[in-house]
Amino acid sequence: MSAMDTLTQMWSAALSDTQKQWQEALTKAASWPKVIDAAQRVRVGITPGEPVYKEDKLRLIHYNHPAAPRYETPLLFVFALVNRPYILDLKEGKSVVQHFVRGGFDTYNVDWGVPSDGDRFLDLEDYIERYLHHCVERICERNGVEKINLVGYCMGGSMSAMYAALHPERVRNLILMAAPVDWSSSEHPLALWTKEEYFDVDKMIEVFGNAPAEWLQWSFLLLRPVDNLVGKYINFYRNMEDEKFLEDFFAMETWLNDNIPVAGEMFRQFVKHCMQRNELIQGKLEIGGRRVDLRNITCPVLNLTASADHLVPCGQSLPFNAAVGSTDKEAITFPAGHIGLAVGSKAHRDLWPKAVEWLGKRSR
């Protein structure tokens, strides 16, 4: 039997199973009102907060605290440009933000906003040296401090590492979450797809202006097509009478389908200089005429990776610890996926209390 025949059989079996589950779901007429109600009740981004700084599309969110913060050093979350940042504050019991707010940190989050066609020329310098730096300056001014704690997730972690290397005087502690910094391996599908010989990012941005949200979403979905396009819905049909499952499912679906485009020049530079040429880990990346040297990072570092991460394999993140100049550095590989690191029940039970404790010991 050929490989193509085997693949065809696998897809046929999966689709047959999906059809069977769908037919069973249709017979559960009593469950559908519960499903519809759960979909209508879904709420995301549950920690109260308000914008304290705005620039162009960007908003800097400050979270309300039930009591005065315990620590003098404030905390800033930096998420990727591809999706909305409320994945870090998804719902009650699945909020990384709440761990740090309740742990006594004055906490902020960057909402990059949605770039329009007119933002296609925003680049790495705009995002690192203007937007992110202005957020840090605003937080330091509001809190009367010289340094902040920085937590960067996914692409936001890569950007946080760049910022910490260019402005070490502003970062007291750095936590990375599934943050790619070394793209030397091409075994991972996303690394293979974005290789220069296969992906002409210049031509794409010339055509589209910004990296389209729909194209980005489907690229991520196709990294695990069976799980994302078949298995997820089979699991839904099997659990559609479970109210807690429905709440979690629709909260995640709300975020997963809330994609936004990425500013064209920023996307082009990140793909070309980081993903294709691997300049960040090599110390060759330049932003605004300044070289990004990771050895300039001497603050304590906590590097969190997920062992089942299909988007950012551990091998793309772990080399960061060897590249920085810090002496206080730790890496934790947790049994979760890329998103599970932020919303997984085990992560909230076992990982994030440790991360809060780690940061508390190193914050004023």
Contents of the next structure:
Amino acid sequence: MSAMDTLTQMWSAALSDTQKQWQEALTKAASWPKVIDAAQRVRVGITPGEPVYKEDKLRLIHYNHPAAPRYETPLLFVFALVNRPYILDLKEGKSVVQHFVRGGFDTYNVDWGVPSDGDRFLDLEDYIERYLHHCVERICERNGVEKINLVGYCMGGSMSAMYAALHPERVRNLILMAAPVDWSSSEHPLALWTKEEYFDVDKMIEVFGNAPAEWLQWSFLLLRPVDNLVGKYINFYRNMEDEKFLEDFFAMETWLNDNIPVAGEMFRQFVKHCMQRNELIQGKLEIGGRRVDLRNITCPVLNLTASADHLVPCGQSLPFNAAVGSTDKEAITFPAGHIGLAVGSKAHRDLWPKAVEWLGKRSR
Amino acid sequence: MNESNPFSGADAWMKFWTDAMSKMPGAPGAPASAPPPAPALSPSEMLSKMQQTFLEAWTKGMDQYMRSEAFLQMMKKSMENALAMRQQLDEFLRKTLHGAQAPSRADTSDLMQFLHTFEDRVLDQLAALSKRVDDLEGGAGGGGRTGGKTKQGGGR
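Having seen the form predicted alone, could you now give me the structure of the form predicted in complex with its partner chain?
Let's see the whole complex now, leading with the same chain.
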């Protein structure tokens, strides 16, 4: 084949490829109305429920059940303070809450509310010993039981662990999802950024009052800047004709951009005592004058971690199982990311049915 | 922190070019008896592959930078500057509002702190009273439910 033939072939391939690219670009341009429509139609938090307890800004949501619950022990979800809890009930087919509701558990979720300037002095004791404890008491009273099942996600998992250690008499089973408890390793960027020599949390809270939502959001975005600020939008462009993709994309975006501030004193104590001094796993953390000893936790424990977690690496969660006093304890590391654990299709297919089964066996 | 090779993120990029070049027909170093080359990539596929490789290299580079001492120091300085600026702004607003006899954010904050401390003091007193009542009633444990400062009471 002569050089001329090769050149002609290459030129014709490039021409047909350019034509294909133009066609694709036009199809994408034509799908913008669909994109706008999907953005406007986005609906999150799908399981119907109503608040059964309110205290300050906190609301305890009780989910409606299609039939009478199969298990006597109710279940309470505890989510982190940095985002809204509806990630656990994002949309049809991506709702952890629905797995448990359909699995026969009387299910509750704590919505911590959005702290304002006046809430800057709320501390760990307020959140654990007051708000969370009152929710548990209310559920026990409502359901006529002595103990509940706790499922804590992320920072909510750390808080659930603290609660279970302080009130073991109230917790029948404990499930942690990507919950950090051991900050001894500073390999992870977030652990590095919050080291005492680089981050003066006292000064920050003194000046800002609460930990600002935008600041928290940017910190999380910067953990994976290329993925979050570039890759995500390239992926969006590639898939923007796919209605299912758009639905998922906007549901996730709604949640990701729904950051809330964290009450100043709570944030200061969590960063200082847990992240910087690593007191929780060492049994040195004190809440309201009481030492949080994880060995007090003797109930069955299921510790769920995500192998590709960019926010809470498995190394921050797995030491929990060795620190508790339980004999019935299990850890599952699932191939997903931090948020994928709650909304990933694989997690909903393979992980959550197992978790429901695990809890069911221990709630009879 | 891995600072020994700050440019290792470029490895993926280099690998891409080496691979791409070696796949070119007639490229120096390509064995004469090599199996027929895989079908050539179209320009758009080539572009997409380049983009992917570039993003991977960028991600690795950024990850290393985010852990570097230079970034940590830069973050610390930016934070200090932002806090200093915010403090100056708050101080200016406080003076302006006080000049206009209006309460500032700092006043609200002080009031909230007072209420919070006040609440703690009341709770302490209630706990002490509760303990005394338990003791008087001869309750076992002498106020085990409410011993010490606690915020457990008061749910609605």
